[in-house]
Structures are given as structure tokens and as C-alpha cells.
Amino acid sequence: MSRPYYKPIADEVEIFRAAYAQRLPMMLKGPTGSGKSRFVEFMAHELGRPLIQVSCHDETSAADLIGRFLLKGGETVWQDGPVARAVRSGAILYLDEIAEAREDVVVILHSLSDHRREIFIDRTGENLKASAEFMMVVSFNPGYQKSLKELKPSTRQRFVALDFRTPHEDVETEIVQTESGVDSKMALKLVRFANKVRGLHELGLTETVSTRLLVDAGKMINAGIGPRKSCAVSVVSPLTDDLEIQETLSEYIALSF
């Protein structure tokens, strides 16, 4: 597997490496499209770890994560769920928006987040134990999550918790221009158009412009797309089906190119 690009932000690698060799589970939290997914990846690979990840939602059941009988071949077989293979191999185990699964979920995991480093599988009786490269990670969007679900004291107090913010200019230039394939001005333009947009508080949008919908429009342009087209398509639609506010959007993207 080739090296999953990622640039670092501020001393976020570190904090991953002394918490992977504490045994300590890490905690992302952080808009969409901010990077987390793409850093606990590079973290994989740099640890030489196996990843498994899970994208957590409201049906996401205890079952899913630990495992199930099946029937198979006329016998009824115990499969290890996600969560259960990734504590037997050793794996970096990535529940992204964990505040979306439901209460059980949660609860289960708590035994594998302490010194315990464990889960039990009532289904079998076995209570199995974390080997020693087993980590766990979890992401969730605090900003989003206000108004729909939060992760109670409980839970959170179990990590080592990291904060995901819009990179500073330059950086963001950089990642953009890298994962798009644009030149660095139109990278330039592409991030300063979303600086802009990110500063019109009063649009009330519940998620800005990441950094990910730039890449995404970077792509489009340099697929052949206008860059006013590009931004249309791949910023202000994903973001809002609201007409006005589609305008405003519309009205700083010809402004910024």
C-alpha cells in the first residue's frame, strides 16, 4: 500500500505516537472534510498498523461491531464483527462519528477505552483482551453534533483527545494544489474563496467550506471545468439547497475568479 498523503498540521503525528505507545484510545474531533479520516490512514501506514474502519450511524448495532452467529453450511458459525477483529490482529480500529451510533454501541466500548483493554461477547462468553498493538480511534463533529447527539462526560473522558481546524493559508494551498492537481494560484484562489465564505457568519450554514470540497473542485477544474462552474458544483450545492443563499455564494464565487 503506498503512503497515504497527508501534511501535517501542527504536532498532531506526535501526539498520535506517544498516545499509540501508551496504549491510549484518541479521540479526533473536527469539522467534515477536515482530515481525520486521511490522518488516521497516514497514521496506519506510518505505524505499520492494519486498519479497519467503521462509519458509524443511528442503525449501527452492538452486533455489527462485535459479531454474530450465521448460519453456513447447515451449521450455525460464530464471524467476529469489525471491532472484535481489530482487538485479535492487532489493528488500528476506526469508528468515525461514533456520537452517531446508538447508546449500546457506545456502552460496549467503554471496557475496551480503560486500562481494561477488553470486550466481552456475551453471545460466547469470551472475554477477550486487546493485543498489544490494538488501538482505538474515534471522530466526531462537535459543531454539528449540538444539535443531534453528544457524547456524554463518560465517554469522552476515556481519550486523548486531538482538535481538527481549517488549515493556516499556506497549508491548506499546499494540500489542495497536492490532492487536486491545480497550480498553486488557483489553489491560492480556491482557499482565499474559502476563507471568504467562511467568514459570512450571518449564512447560518451548518457545515463551511472544508478543505475536502476544495480538493473536490480542484478536480473539477482540472478535469476541464470553469473554475466559477467548478466551485458551483462542488462547493455551494453540497453545502445548501437554499436558493438566497446559493446567490450570495454565487456572487463571491465570481468575485473570486
The other form holds:
Protein chains: 6
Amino acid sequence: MSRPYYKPIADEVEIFRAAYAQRLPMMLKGPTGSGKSRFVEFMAHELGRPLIQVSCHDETSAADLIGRFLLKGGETVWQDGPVARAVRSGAILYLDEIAEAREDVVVILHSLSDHRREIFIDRTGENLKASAEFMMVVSFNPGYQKSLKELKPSTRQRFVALDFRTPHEDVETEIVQTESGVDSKMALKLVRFANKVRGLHELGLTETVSTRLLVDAGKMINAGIGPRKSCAVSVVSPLTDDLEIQETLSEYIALSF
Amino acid sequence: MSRPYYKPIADEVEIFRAAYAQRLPMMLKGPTGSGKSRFVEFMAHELGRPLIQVSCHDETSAADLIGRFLLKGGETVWQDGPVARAVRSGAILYLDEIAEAREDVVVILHSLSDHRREIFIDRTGENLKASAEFMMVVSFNPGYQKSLKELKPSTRQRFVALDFRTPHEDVETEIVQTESGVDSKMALKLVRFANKVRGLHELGLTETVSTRLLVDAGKMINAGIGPRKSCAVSVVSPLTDDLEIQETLSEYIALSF
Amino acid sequence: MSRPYYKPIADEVEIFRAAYAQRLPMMLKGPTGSGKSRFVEFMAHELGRPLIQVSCHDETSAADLIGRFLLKGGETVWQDGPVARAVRSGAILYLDEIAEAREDVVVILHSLSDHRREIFIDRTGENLKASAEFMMVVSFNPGYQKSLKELKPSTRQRFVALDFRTPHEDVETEIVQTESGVDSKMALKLVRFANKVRGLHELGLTETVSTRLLVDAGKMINAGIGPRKSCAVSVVSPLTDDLEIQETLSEYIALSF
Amino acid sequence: MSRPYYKPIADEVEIFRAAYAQRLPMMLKGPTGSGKSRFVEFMAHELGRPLIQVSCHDETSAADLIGRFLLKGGETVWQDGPVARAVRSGAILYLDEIAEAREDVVVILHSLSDHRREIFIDRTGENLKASAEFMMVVSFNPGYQKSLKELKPSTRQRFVALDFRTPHEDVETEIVQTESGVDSKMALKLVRFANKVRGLHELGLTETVSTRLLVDAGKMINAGIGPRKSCAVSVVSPLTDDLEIQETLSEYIALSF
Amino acid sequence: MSRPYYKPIADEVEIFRAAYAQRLPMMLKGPTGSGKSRFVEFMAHELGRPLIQVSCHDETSAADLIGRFLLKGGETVWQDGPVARAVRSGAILYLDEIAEAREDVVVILHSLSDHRREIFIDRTGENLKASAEFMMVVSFNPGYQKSLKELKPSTRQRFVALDFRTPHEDVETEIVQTESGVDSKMALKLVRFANKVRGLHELGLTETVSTRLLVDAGKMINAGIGPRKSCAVSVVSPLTDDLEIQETLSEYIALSF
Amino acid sequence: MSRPYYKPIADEVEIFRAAYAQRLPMMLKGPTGSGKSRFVEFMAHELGRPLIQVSCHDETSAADLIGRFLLKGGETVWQDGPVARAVRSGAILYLDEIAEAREDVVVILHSLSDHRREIFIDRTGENLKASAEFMMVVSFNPGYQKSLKELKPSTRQRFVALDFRTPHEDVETEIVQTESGVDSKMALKLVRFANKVRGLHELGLTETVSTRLLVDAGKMINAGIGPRKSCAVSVVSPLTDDLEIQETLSEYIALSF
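What about the form predicted together with another copy of the chain, after the form predicted on its own?
Once more the chain from above appears, this time first in line as the rest of the complex follows.
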């Protein structure tokens, strides 16, 4: 695989390398679209390890992660799930949005995330020791989860944690330009529009403009849609259904482009 | 298949084409009966792609969408679900009323709706890459969902979004005439009656008169029922069970026909 | 089958015929015991179509309606459910008390109730087109459901709707006489007693005296129980457990017989 | 089977016979231990019909009542549940505490309890017509259910209903004497003690002293335990855990024996 | 089996014998550690009947109690559960903490606990009559359950009930001495310490010091741990996590030893 | 296995030995990261018994613990779960975070934790007596559980309980130094920083700084990350998402290093 594009925001690359050297599991904290998934893809490539990703949700069962018996030709055959595959093969296991998972699934991973580095597969009776190259990474969106699901302290305290915040203007402009294909001037305009909206705390938006939304707007512009319309359908409408807020944001669009 | 009838309301056709060119997933937002499903059928025909539709609801399981093993002649045989079929065949996948689906089903689709464009089928261990022609479209009814189920920001922000609003009088008259078979004068009467009711915010209706209801009333008129009775059974009674509101609306019917 | 007894209350027969001519689905709204089920049986006979009935409840699964695979002689064999049978055979499908069904079951029927007139059977991959004679009818009790389960607007607006109200005195007397076997004088007494109780809104009964309860009372009289005792066990006790209300109603019985 | 002992309290035997003559389903309403189950056993014997009883609870599934497929020798074999057996064999079906059952189970029985007298077995596709001798009887405890589970009006109104109240002193004395084996003087003492406690509404007991409790006390006396101790363990302790109420009742015991 | 050690507190042995003579089911009421389970073991030995015990909890299914089909060598084979085994073999069936069980499991046992003395096994269609020696005993902890789960009156009133209270000082001292192996002086000290704490209602403990805790403390003393430390780990810490209450109780320990 | 590193905090080693001598089950109470799991590993080694660990969670089923039938080559084969294996082999069974388990799973273990020392395996009908060397140990976090899940008194009172509190400064410094590899001066700095934060009750943290977090910080320092950054990612970010609290803690870091 070619090296994925990733532009570091702060010292996240060094922290990740140190945690990996000590085989400490990592937690990436930050809002949706802030680049957590891309960062893990990048680090997996840097460290030369395969990456196994799982999107967590509250119907994920332990069997979905660990594995299950399947019926093949009249015989039950064991099939590893993504966690068992990662543990055996020394991959980097990335559990996206871990707080969405049911507590029981999270607890099963406890023995993998401390000095034991092993997982007990109760269906087969196997006590699976992690390969020396194995590392566990999870992501968590504190803003969204605040009043909903929380991670238990006994889970949180197993991870070295990194907070992802909005990148500086020039870094974000470079990202938008590279990923959407617009020129640097349009990319800067998009970032500045985003930064204005990000300052509007009085709007009460659940989440604010992410870099991903700006990249999408850039792509629509590239496909021939005007910048104002592109921002309307790629930034405003995905953010809110509220007509008044949509109108306020349209005024900011009109001022920006 | 012959070209389906669809009368554009605004610039939705251009936006959809641009999103398809960039392979960005789309979200169609608007009330029931506003033509979202017809629009997708029309665009699929325009783009020359097969259309695979799924009505979402809170019992839809991942297996219903992705696929499952069936027992055939003593052997378990894999059967693709509608999502896997769409992904493999490069169809347009339309998930109607996505907010009705359980969160876990929605989360499974995340990797299909970002730069990865792939879905992991855990039961078979297959990492299914989307065909180049594949596109994902979802619909969402913000008015109805407001206080019920909400889409997570990390889901919403994956889509370029289009807001469907009530069409202009002449556009809607043409739609009613074409689909129900009444003449243009009766179609206009029906639309004007609808617009009067749509202005009655004090009635507190959950949803207001959709174009679909007008088409149904037109069809009942065509079948020989008088316009007043047709509006009573096709517009008023489907909208509300409240006797007082029914009487108020009957007065508007009496004034209109 | 001989023609079922049904005495029309208003113009419900013409409305139903027109909706059938246009293949528009129908919703029958009204309290329990108001004759909705009998009306559908009558119309099915009039239109010369078989009738397939389903009592909805919140454990009805999609498989219960659509069909399922059964294991027969080591082979899985598909078995149509009542909806698939109705759709294939061009029957009238009657879903009694649709609001009791889980939302997901209702949503599955959406594609059957609009211009598509088809249903996708995900287990077999079959896209089943409705026979030209097929019609869907549902019932709904707005009084009982008011504060409990509601139908979604996107479901309600698919149906032409008929409100069933209490029939006129002479119509109801004829029904009670014909169905219970009492003479017209006793039938009239029963209807007048019912109409007195129906006016007692201050009693706060969940539902009031239906025609069915009067028919049951008539049958008990026919079996030799006195009219007062018959009304007590067939009307009063089925309506309420409240001792005070029972006594109030007993006084009305004593005045009526 | 020899004739079961049953002492009628009011005109319940005649009402039941009339309802059976008309094949109207019956509902027996009254507190626990008031003799509803014994009455049904007695009536089944009087009418010469077998009796099939089911204790309802909120885990009873439709399959538990109607039937299910069992795997026998590699073949799936259908096995009738108690309802199907009663319907086929023309038995009296007694559903004890129907309000405890899930609504869906109750709704399935609707078609059995109106003019249709049939039940559709979806698993086999069989439309099972009730034998001419079949009758359905249900019981319901209105005092206990008041603030808990309620029967839907569309269910209640299908039944002719009988209210069971406390029998007169001499009737209850005869029952206690006959069933426990104590002499008539001791039986009368037990009944008078019960009637005193039944008047103590200020104690706030969920249910008051039933005839069954008096019979149990009589049996303990017969086994050599003194009347006071017998009442303490057979009447007071089963009724309440509250120490103060236990003491109050002990004083009434001391006054009575 | 040698005779189990049991020291009667009041007339519980005579009451149990009388209930057994009349085949009346029994309910043992009292706090945890008050000796209910030991009493049943003792009575089973006295009456020469085998004892079958079940700890109830809210996941116990009817199949866990009654029995189930197991697949053995391609054939389904019925396996009796503990209730069916007790009923067939004439054992004493002890359902510990019956209020923890789901209502449906309790209701299934109703026909076993009244004059019918039978249980219907719906999976096999067998109507199992209880052996003449069979007796049902249940336990219930009223203090703990007060605001949580309650038994329905229709269940409670099926049992002759015995209240277990704290034994007198000399009885409890003998129990502690016999079971833990400490001398009578130390046993008395432990009982007196317990009685002091039992009087401290102002502490608001969920449950107070049971005889079992004193026996455990005695065993720790026997193993060489000092009396104060033994009471801290065997009595105080099992009772409460509250630091202030722990300190208060430590002062009582210091005064007692 | 080589002797695991464990530094005793108080008299926990003697208490555990005494409880084991008397075969009394133990409960370890304390916050996450206080060394409960390490202590059990150490004691198992000291006593020369194998250790079987289970992380409890609210999806753990009885079958997960006790065992289940698996289908192998057409035959169902019983497979012991961790509890059955521990009971048979005389291991030390450690149930981590027992309060997370469902009540029914906990109740199943009751017969193992009192004088009976046996467990009934209902699926096989086996009454499994514990090996003489078997011991049961559970852990519980009273701070975290306070307002969430509680253990029932009838469960708690089965265990001799040990409270784990923060170790003294010199003990904790030795632990941090030994486990992370930093020198004693840096270890002491980390412990002193922790003790300052532990005194800040006004921050309202769910849990405070555990020894485990200090060990992680030490490891990050060893991997070349500065002490301030190491504390930020290993102590502050795992403890809280609150920006203000993060800043307050950063000031304490700046003062400490």
C-alpha cells in the first residue's frame, strides 16, 4: 500500500510511537471528521503493521469481535473475528467509537489492554496471547458522548489518550487542498468560512464544521457546482435541519464567497 | 424500463449528478410524500444504474442488509443482502428513512460512505470493495424525527444533503394532473386547497398536505366520487383523527370546491 | 360462501368500490365492535375476491406476514405468509388493528401501498409484484390509540380513510335483531339503552357500548336469561370493573327494561 | 372423573349454561382464591366437556398456546399446543389470569372469540375451525390489575362477564368445612374472623382474606396445630410482611379463637 | 447422609411437619443468613425425603426448571429439570428466593401448589401428577424485597408461611460455637457485639448482622486472625462500603473485644 | 511461572491466607488500578494454585461461566466453562468486577460460596462438588458502583471482604519504579504529583489517579517523552474530557516537574 496522506497537527506521531514502543494501548479523543481514522491508517503504515478496523455499535456482540463457530459441511468450524485475527497476526486493532459498544464487549478487551496482553476465547477454551507486534487503539468522541454513553473509569484508565483539536489554518488549508483538488485560495476561503462558523457558539450546533465537510464542499466545487451552493449542500444541510440556523449560515456563506 | 415521470422542483438534478461524479453519498431531506423516492428512481434511470431500495425500520438487522448463510441441501450457502448486491453490481443503493434504522445498522455503512468505499462482511471474512459505479443515497424526514430519533453527527456529516420543500403552484399542478388524470383546472383547485391548509399552522398537524394526498384525491374524483367527498377521505381523514380539525378542514373543502 | 349480512351505515360501499377501482389502499377507522371487520368481509364478497385477515399485534414479525423457510425432510422449503399469499393470489388483505403492529412490520408494507405495488422478500431475493386484483385494507381505532401508539404520517398518508361512527337508531336496531334473534321491540329497547349510556361522557369509560355488546345481550336474552341480567353480564361487566359505574349503569338498565 | 365439589354463590351456573348454549366466550372476574378455577372445573363436568387449562404469564408465546414444530428423527413434526387441542377436540379452554399474557397472545385468540370461531396457524398455514362444542373461558383479577396491566377494550368486549364476590357466611362456612375437614363450628369461627378482617379497609392490604386461606387454616388445625397458630401461618403471614399489621391481625385472632 | 446440624428457634419444626402431613406448600420468610436453607436441609432429613434445591433468579427459564429437549446422537431426548425430577421422585423441592424469579416461572408452579398438585409440560404434552411424597418449599426475604420485587397475591396465598426472626442469645451462641469452632465465651462475645449493632437502626444498613457473618468471623479467629480484625473483614466490610459507618462499627468492635 | 511482583500495602496477605485455610470466599474492594488483580495473581502463586480469571459484565451468561454443549461431528459434546474448570481442578477462581454481572449469574454461584461448596449444572444434571483446593475470589469497586449497580446483601454476606486503599508514599514509589523502569527520584515525583491531585476533591472526578496511571506515565517517560507530556497523555487525558479540569491539572504538572 502506498503511504496514506496525513498531515500531523501536533506531536501525535511521537506520542503514538512511544506508546507503541511500550505496547501501551492508545485512545484517540476528538469530534467526528477530525482525522482520527486517517491518523491510525497513517501510523499503521509508518510502523509497518497491518490495520484491522471495527466500527463499534451497541449491537456488536463478543462473537462478532472474537469469532464464532460456523457450520460447514456438517462440521462446526471456528472462524476468528477481527480481534482474534489482529491479536494473532500482530496487527494494529482500531476500535472506532468504542463508547458506542456495549459494556460487555468493552470488558472482554480488558485483559488485552493491561500487562496480561491476552484474551480468553470461552467458546474454544483457548487463552490467546497477543503477538509481540499487536497494539490496540480506540477512538472516542467526548463532545457527542457527554450526556449519553460514558466509558467506565476502569476502561478509560487503560489507555494513553490523545486529544484531537481543530488544526491551525495553514495545516487545514493544505489538507483541504490536497484531498479535494481545489486550489489553495479556494481551500483557504473554505477554512476561513469554517473558522467563522466554529466561533458561533450561540448557534447551539451539536457538532461544528469538521475538516471532512470542507473537503466535501471542495469536491462539489471541483464537479462544477458553485461555492455557495456547494457549501449549502456539503456543510450547512449536513450540520442542521433548523431553517433559521440554515439562513444564518447562508449569510456567512454569502459573505465568504 | 421507460423513463419515470419526474418534474424537478429546483436544482436537485445537477447537485445529484455532481455528487455522483465525485462518488459522494447523498441524503435527501423532506416530509413524507414530497417526491424523494420518485427522484431517486428518476436519477437512477438518468444515470443508467440499477436501483436497489430498502425501507429502514428498527428491526432491520445487519444480516438483512449485508447477507446471511442459508441452509440448502445440508450445506450453508451465502446469500447477499441488498447492500452487498448494490455494492457488487455498482447499483444506486437507496436507504429510505435511514433514521428509523438501528444505530448499529447505520454504523456498519460508515466505511461505505467515506474514502474507504468498502464494507467488511464479518460472517465470511470478505472485505468487499464497492464497484466504481456504486452510490449510496439515504432519505430523512426532519420534521417527523425532530423529537424522536436523530442521526448521529458522525453519520450525517458523511452525506451531501438536499432539502426537499413544497414545489411551486404550477409545478405541483402539473404533477397532480399527470399522475391522477384529472384536468388542469381540477388539479389547480386541489393545489390551491392544499396551499390554504398548509398555511394553517395553528391546527398543529404533525405533517401537512403532501402532493401524494392530492394525487390520491384526484384519483378518487376520477373514479366518480365527488371532489368534496374525495378530499374528505383522501386528504382530511388520512391527516387527522381529531373531529374538530376535521370539521375546520371540511369548511375549507366547501369553500374550495 | 353465501353473502354475509352487512347493513351499510353511510356511503362506505361506494367509497370502497372507487378505491378498489383505483387500487388505492384503504384504512377503516373506528371503535371496537363498530363493524369494520364485517364490512371488509362484505366488500370482499361483493368484489368477488378472497379475503385474507391478519390480527396485528406487537409480536408479529415480518416473517409471520411475508413467509419463512421451514425444514422439511432435510431441505429448507419456503412457505408464503398471509401477505405473500394475498399479493400472489390477488386477494383482499385485511390487517386488523394495524397500529398494534411494530413499526418495522408496517414499514415493510410501504412498497405495497404506493405506486410500486410490490414487496421485496429478502430471504429469497424475490421482488414480488402484486396481482392486479390485490388490495390492502387496514383498520385503526383512533379513540383507543390516542395516547398510546400512533401511526407514522408516512404510513397514514398512504391510505384513503373511512371513519366509522355509531349507526342511526333504526339501522342499529335492524342489525341487533338480525344478528341476535330477538324481536324488533327488544332490539329497539337495547339500542335505546345503549344510546342513553353513550351520552354519559361523565362516566369516563375507555370505550362506550358497541353494537357487538348489544348483539351479545340479545343472544343471552334468547337463551333465557332476563334482559336486566343479560345487560349486566353482556354490556356492563365487559365495559367496566368499577363498582360505582356498574351501579350507575344498573340504574339505567332498570329504567330501560 | 367424579363430580367436583362446587357450591354456587349466585346465578353463575345459569349464566354459564346460557353463554355456552350461545357459544359466547366467558370472562370470570374476581380476586385470587374466590373459586373461579373450581367453578370452571365444575361447569366442564356439568357440560360433559374436557377442560384444558393454561396459566397465563408474560412469557407465554403464541407457540406455547397454538403449537410448534419439533424435531423428531430428523423430521420436523407439528405438535398442537393447548389451544389447538381444545379447539380441535371441542374442549372448554380456560385461560387463567388472561391479563398477565402479552397482548399479542391475547390478540391471536380474537378470531376464536367472535363469530368466526376459527384460528389461523401461520406455521402450518392451517385455518382451524373450532369444533361445535368448543368454548373459551378466561379469568381476570380486577383488584390486582387495577394499576398494572389492563385488557384492551377490543378484547374485553368479546366476553360475557361474571363478577365473583365474597360468598354469604353460611355458603362460605359450608365450603370451609367440606374442603378442610374441620367441624362446622370451627368453620364458622374461621369465616367470622375472615369477615372481620375483610371489613378492615384501613389496613391497606393488596388483597383480603380469601376462602382458600381459610381452608388452609382449617387443614393446619386438622393436622394438630392450634387455631391461633394456624391462622397466623395460613392467613396472616401469607397476607402481609408488615410487622404492625401482623400484630393487629394477631389481636383479631386472639379475639376470635 | 448424616443428620445436618440445626438448632430450632421456635415451633418451626412442628409447623413444617403439619404442613407436610397436609401436603400444603410452605414459604420461609426472613433475612439472608437467618438459617432458612439449613432448616429445609434439616427437615428433608427428618422426613426422610431427598431435597432438590434451586436458586431463583430473573433469568431462570421455565425450561431450566421443568426440562428440555437435548440433541443426542441425532435424536432429541427429553431431560427432566429439577422441578420435574422432584415431582416424579417425591422429593422436597426448595426454590430459594422465589421473588427473584420471573413471574412466568412462578405462575407455572401454581398448579403444583394447589389442590391439583400437577404440572403440565407443554413441550411433551405430559400432565405430570406429583408423587404423594412431593412437597414444595420456597423462601422469600421481605426486608430486601420491600421496594423491589413483590410476589403476586395469587402466588403468596398458596403457601403456609413461617417468619424467621433473630434467635435468642443462648441459641445463637450455641450455633456460632458449633459451626465456627470458637469456644463458648468467644461465641457469646460475637453474639453480643451483633446484638449491639442490630439495635443501631440509625445506621440505615440494608440488612443487619446475620448469624452467618458471626460464624465467618469465628472461623477467621480460629485461623489465627485477631478478633477485631476478624470482625472487620467478616462482619463490617461485608455489610457496608460507607467509611463513616465502618468507623462507627469499628468503635463497637473495640468496645466488644 | 516466576513469582509475580507484588508489594503488600497492609495485612492483606495474612487475611487471604486465613480465608483460604478456612475455605471462605473473599471479596476485594477498591478503585480501578489499585492492584486487586495483581494481588490475586500473587496469592495464587504463593498458594501454589492455578488462577482462572473472568471479567464480569452484564452479558455474561450462566453458560459462559458453567459450560455449554457444542456440536462436534454431529454429536453434542459438553464443554466446561471457567467456573466448572476451576471447581474441578481446585483452582482459585477470580471474578473481576462481580457487580457488573447480571444478578442471575451471581445467584448461580451462591451454592459454591457457602457450606455446600457445590454447583448444580442443570444442562447435564451434574451436581459438581468443589475440589478441596478450590477458592472463590471476587472484586468490587464501591466508589464507581455507588449509584449504579449494587450487590444484593445475600451475595455480599457470603464473602470475607478486604478494602484496598491508596498505598503509603514509599510503597507506591517502589511500585512505580519497579514496574515502569524510571529511577526512584522520578517515581517519587510522580507519586507526589498524584497525591496532590488526590487531595483535590473539588474537581469532582469520578475516580482519582491510580497507581496504574503513574506506571503508564513512567513508561512513556522511559520511551523518551518528557515528564509533563507523559503525565498529560497518561494521567490527565485518561481521567477527564473536561477542558477546564485538564488545564487545572496541567498547572499541577507544571509545578511538579
